[in-house]
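Given as structure tokens, the chain that follows is alone and in the form predicted alone.
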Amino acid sequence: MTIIAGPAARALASLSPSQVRFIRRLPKAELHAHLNGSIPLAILQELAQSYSPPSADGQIGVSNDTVQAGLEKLRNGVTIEAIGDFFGLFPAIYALTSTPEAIARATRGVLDAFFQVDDGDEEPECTYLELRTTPRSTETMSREVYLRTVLSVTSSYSHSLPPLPESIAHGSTRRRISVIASLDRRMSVEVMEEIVDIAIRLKDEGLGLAGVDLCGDPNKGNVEEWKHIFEKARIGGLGITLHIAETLENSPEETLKLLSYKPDRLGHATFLDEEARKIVMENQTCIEICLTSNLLCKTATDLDSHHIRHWLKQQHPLAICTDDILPFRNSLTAEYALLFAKQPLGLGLTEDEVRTIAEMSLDSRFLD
């Protein structure tokens, strides 16, 4: 069961039962959900019971104490003073998902969180999901094995769900779940190239690998080195989404360089300057908006000053997303509640406005 707390919970609690039903029944896509940040706590606790620190070449992996401390933070609710604090949550999670069996179990848990219908619910959290994850190489699996494991689970799970209605499928694509391979900004160029090559190969096999993402600590890496990587991804038929302008420390020059890669979507895009906004507007590039994530990571002070308001005025393509439901204690329904709830708990949008945003999310997915 997904734990919901904080601003999303308050917005959701303010809605009437009929308003909540309206949100649940809306066909909508979740386009910015990180696998490792969306694993239900109960699954991590289950994996921790059989965890033993790996040892290779005399170097000890993450200790049991570190894993338990990480789980305790997640259990009690994470306090994030700045966006950098967020990345310290993941060593324990990565340690617990370092085998094919563990990553398969974790993936199934995440899919249940988005598609399992609880008592009283008529519809799942989302109609369509693009689940992103950073392929890792461990003692027991290569990056390709990691991705194949995730895709095996998502493909099987997708086939167990009713296919997308033809009106939403836009042609032959009726798949309910796709996967995005994430490139971490801290990776070497060689590793990024390896992942893109694997992603293109898996896409060509028809396994539901839809695109690539640039993610990770926004203050790491050299954007000047990545142009050819995203060119290869585009030529290979992969969709491209980039975490961009997440902090004030990300320079306008870096943002313009990333926009020159011609992404199909942008993650967060919190601090775009006027020149960047003009480019995004001209290209009608969809922005993946994660309201709770921005509020808790303090890249937005409140909803009233959130950059979503600019894009709503421009009627620009948007997709409302959860980012990481584990630490942020949110859900896609609760994120939509932040749109729908009256001010100051939410943005106070109308049903028609919320419906339009949901339609935008489906229109912005990466199609096979």
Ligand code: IMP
The other form holds:
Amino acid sequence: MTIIAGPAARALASLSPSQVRFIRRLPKAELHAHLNGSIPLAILQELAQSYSPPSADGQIGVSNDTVQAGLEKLRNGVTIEAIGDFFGLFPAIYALTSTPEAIARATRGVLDAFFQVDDGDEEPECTYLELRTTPRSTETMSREVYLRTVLSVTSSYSHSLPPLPESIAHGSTRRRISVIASLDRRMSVEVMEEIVDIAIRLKDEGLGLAGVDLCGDPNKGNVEEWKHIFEKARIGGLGITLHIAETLENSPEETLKLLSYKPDRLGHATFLDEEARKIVMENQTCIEICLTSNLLCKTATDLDSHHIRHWLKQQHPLAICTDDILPFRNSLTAEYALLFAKQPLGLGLTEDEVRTIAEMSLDSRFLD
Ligand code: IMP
Ligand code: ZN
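Output the form predicted in complex with the ligand next; the form predicted alone has already been displayed.
Let us now look at the entire complex, which starts with that chain.
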């Protein structure tokens, strides 16, 4: 059961039952959800019960106390004042998802959050999901085993769901869940290259690996070093999405460099200057919009001044997404409620406008 709180919950609570039904029935794609940021708290608590800190080379891993303190923070609701408050949540989560069995359990929990139909709901949260995750190598698994484990869960889960309606399957896929391999800005170039090689191989095996992402602390890493990596991914047939211009500290030069990688989609794209906006417009590059994430991370002050307003005016391709439902305590339905609710709780869009945005999300999928 997903816990919903904060601005998206308030927007959702302001809607009538028929408006909520309208959102729920809209076919839509969730294109920007991080696996380890989307695990239901109850699943992490379950994994914590059998957790014991691993020890390697005399070094003790994350202690039980640290894990419990991390879970306690997530249970109480996270306040993010600085970027470190957000990235500091992950060591405790990662400690709990560091074996193939645990990452498989966590993946099933995330898929249930997006596809399980609760009492009173007719439809799941989304029609189609692209779940992204950073392959980790641990004592018990390599990066390839990590990805194969996630893909084996997503493939069998996808097959257990009714197929996509023909009208939105676009003839090319009946798959309802795909996986994106994330490259973390804190990784070495060698590790990024390794992941892209694995991703291309898994894509070629038809396992539902659809693309690569650039994520992680936006203030880390050197964009000058990565162009060939994304070029290889593109030639290998993978879709490319990049977290870009996420904070004010990301320079216009860095943003232009990332755009030169020719991404298919952009995550956040909050602080694009005029030159960058022009390129994004010309290429019609879809922007993955994560409203709650931006509000809670304080990269947007309010909905009214949010950059979505600019792109809506241009009728630019957008996808409304959740980012990390665990710390942000949102859901895809609640993110759509932020579009639909009257101002100031939401953007006050009409049914037709909301429907068009949902269609855009489906059109922006990385298809096989
Ligand atoms: P994972 O890739 O499944 O391990 O999901 C968690 C990871 O996603 C985090 O460690 C971050 O690197 C990344 N992540 C989650 N949300 C954001 C975001 O808003 N910006 C950049 N990276 C993010
Ligand atoms: Zn993200």
